[in-house]
Amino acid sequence: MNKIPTQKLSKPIVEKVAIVGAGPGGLTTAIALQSQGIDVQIYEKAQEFRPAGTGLGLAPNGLNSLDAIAPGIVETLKSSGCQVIHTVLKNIKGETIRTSQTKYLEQYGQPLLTVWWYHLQQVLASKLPSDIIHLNHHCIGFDQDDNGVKIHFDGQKSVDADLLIGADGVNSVVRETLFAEGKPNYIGSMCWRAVIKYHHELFNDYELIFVIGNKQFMYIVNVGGGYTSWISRKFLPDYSLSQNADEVKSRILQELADWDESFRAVVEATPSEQILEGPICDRPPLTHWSQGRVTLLGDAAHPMAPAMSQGANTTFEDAYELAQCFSHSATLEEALSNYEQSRIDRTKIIQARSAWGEMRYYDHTFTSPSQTPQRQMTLNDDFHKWVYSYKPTVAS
């Protein structure tokens, strides 16, 4: 992490922001730059806020993160989700293959939570005057010179501020005005997924399960206050989309009919219209996030596989590095440099291996440890052990 000059600036650079995405990475940006005394707004296309989303596991990198932005934030996080502790990894007829207790709090001074997306947008939004988040505003472009961005939006009028910060995801509409990219990369894995009132028979025990199939694989989490998550995906080199809901539901237990009942009843269990079906995308790593008075966070910035679920907590740890490169730097030029410095090259690399890392779990070796190289397993620590370690430096 690139070191920021730490002589904080007593006026900031920039007095009006705009955020387009009201998702984790908006809202954590928001909170941070208010903070600082400035004007942020946030634009959100969707109507209103409803549950939504799926399962997210908020790694040590990402809690240090937000409890830097928002202290006691990581509180309200735990009695929201689920601390795991236990985990099982399975097969499709439900023989355990072996059994893990997590390290995490013990290694890096947090644990692994899970929570549903909607909750930690919630706990989220509640930091944040209600009155600066803007629904039913769906971004379709901007303009920008030297002295503003004016954002245009379908069928709204437009808005103009100092700053424009793309947080509005894979699809993000500011990175493709920005460099036109066009659709982004299918990396070959199909998913299907869904968040519940149901308690697993297996909670007792663990508080996530993983099942491991042939070019398939599922997760069952606890996400706390008596939801789970099921997330199951399979290696398919081309995908298709069903037609409707009830399609979705048949295509999905269609490919776990082999599976033990168990797993499929979490799935029964689920109304058609709640399951989301989608192709897992990532995007070419850019070589720079901004232009002039716009740039990217979170997905928009580096969209990468879920495979170590590490979206969102890449984004909470930018959240954190653009406000302190605003506190401390004297033009926003200057701030948007420091950014991309302290965090391109570190994305790129969780990317990276993001996307090795969920094709890897359509490996036969998978279940195996003991096939796999030493080295390689040394490797696969000190890596984790650089993601996870991840600490915010927080300059006086």
Ligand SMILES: Cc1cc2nc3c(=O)[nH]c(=O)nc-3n(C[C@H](O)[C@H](O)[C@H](O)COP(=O)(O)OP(=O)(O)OC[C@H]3O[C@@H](n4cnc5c(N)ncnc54)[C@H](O)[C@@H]3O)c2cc1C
Contents of the next structure:
Amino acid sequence: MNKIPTQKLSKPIVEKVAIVGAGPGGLTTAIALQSQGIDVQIYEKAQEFRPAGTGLGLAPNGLNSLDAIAPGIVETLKSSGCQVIHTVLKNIKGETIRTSQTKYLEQYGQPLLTVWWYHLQQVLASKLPSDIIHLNHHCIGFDQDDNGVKIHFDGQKSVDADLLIGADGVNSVVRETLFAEGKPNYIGSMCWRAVIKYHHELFNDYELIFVIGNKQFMYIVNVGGGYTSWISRKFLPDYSLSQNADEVKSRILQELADWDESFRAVVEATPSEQILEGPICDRPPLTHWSQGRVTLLGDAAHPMAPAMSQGANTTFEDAYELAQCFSHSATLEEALSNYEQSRIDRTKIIQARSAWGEMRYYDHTFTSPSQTPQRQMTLNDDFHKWVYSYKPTVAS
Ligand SMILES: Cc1cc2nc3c(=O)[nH]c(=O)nc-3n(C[C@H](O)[C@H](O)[C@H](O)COP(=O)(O)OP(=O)(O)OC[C@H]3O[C@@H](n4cnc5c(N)ncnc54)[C@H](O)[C@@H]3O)c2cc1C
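Same protein, different state: after the form predicted on its own, show the form predicted together with the ligand.
First the chain shown before, then all remaining chains and molecules of the complex.
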């Protein structure tokens, strides 16, 4: 990773920043930039903050970045989410193949924390004045020139800013307006998921249950507050979507037909309309994330398969580094160039590794005796160390 200059400038290089997207990326970036005295406004297409998103695993690299931006926030998240102590690998009959203790805290100074996307959004939004978050603002594009950027919304007035940050996720309109790439890339993994109020009496609260089947897997995890997140993915070279919510539920139950009742029970307990069915997608890495007065962050910049649980974690790194580049660069151009240099190479590697990891779950040798926990650890150790030991170097 390139080193960012460490001399801090007194006057912000931009006065007014517009962020599209009030997900983890947009909100964290707003907190970081606001603390530098920058006027930040966030535009979110949702009409209200509502229960959405999946259960996320937050790892030391993401948590350290969050804490550098908003000191103390990890403590709040610990009470909102759940710390994982053990990961338990099971077969579809419900038999335990192996149990491993998570060593993140000892090795990297932060635990593996599970939290619901929606609760994370609420915690982050609570750190910002509510009048800077503009809901019901669906961005449809922008125009820019040397003096500023004008952002356009469906059915709402356009707004002006010195800089636009696209934090609008994998189907980013901002990215599409910049680079016109079209649809994201389906990677061959189909997903069904939900977060529900549910307690599984067979599973311990501090365990992440990972069930491996034939080219299919499921994980069940406590995300705090009495909520359980379940996610099931299946290798499907082509995919089709179900016609309605009831069809989604019967389809996933059909996919799990041979699975132990303890795993099917959580799906059966989920109301049909709360099950989300969708393809897992990424996009090829870009060589640049910025053009003029517009840049990208989080999934808009580097959407990745969830196999390594790094999407949100690397997004927090982005937010931290972007804010650092703002406070230590003389011009906007220099700040965005430093931001790209510090982020693109790292996220490119994690994107590639995540796509590989997703397919690795479908490989029949995943649970074979030669892949003992020790052997997997050796193969992955250096890489995991590089990912998790990322440490923000200068406090914002
Ligand atoms: C099944 C699954 C499991 C995952 N597990 C993990 C995990 O364990 N750990 C982890 O770190 N990551 C995980 N991820 C990835 C993680 O969810 C994302 O990386 C993270 O949410 C990215 O944050 P973001 O703010 O960039 O984008 P998003 O979370 O997608 O937020 C984008 C926001 O922008 C808004 N928006 C979109 N378009 C517009 C528009 N045109 N105008 C205005 N607003 C708009 C959306 O409504 C949303 O609020 C997982 C993803 C999936 C699908």
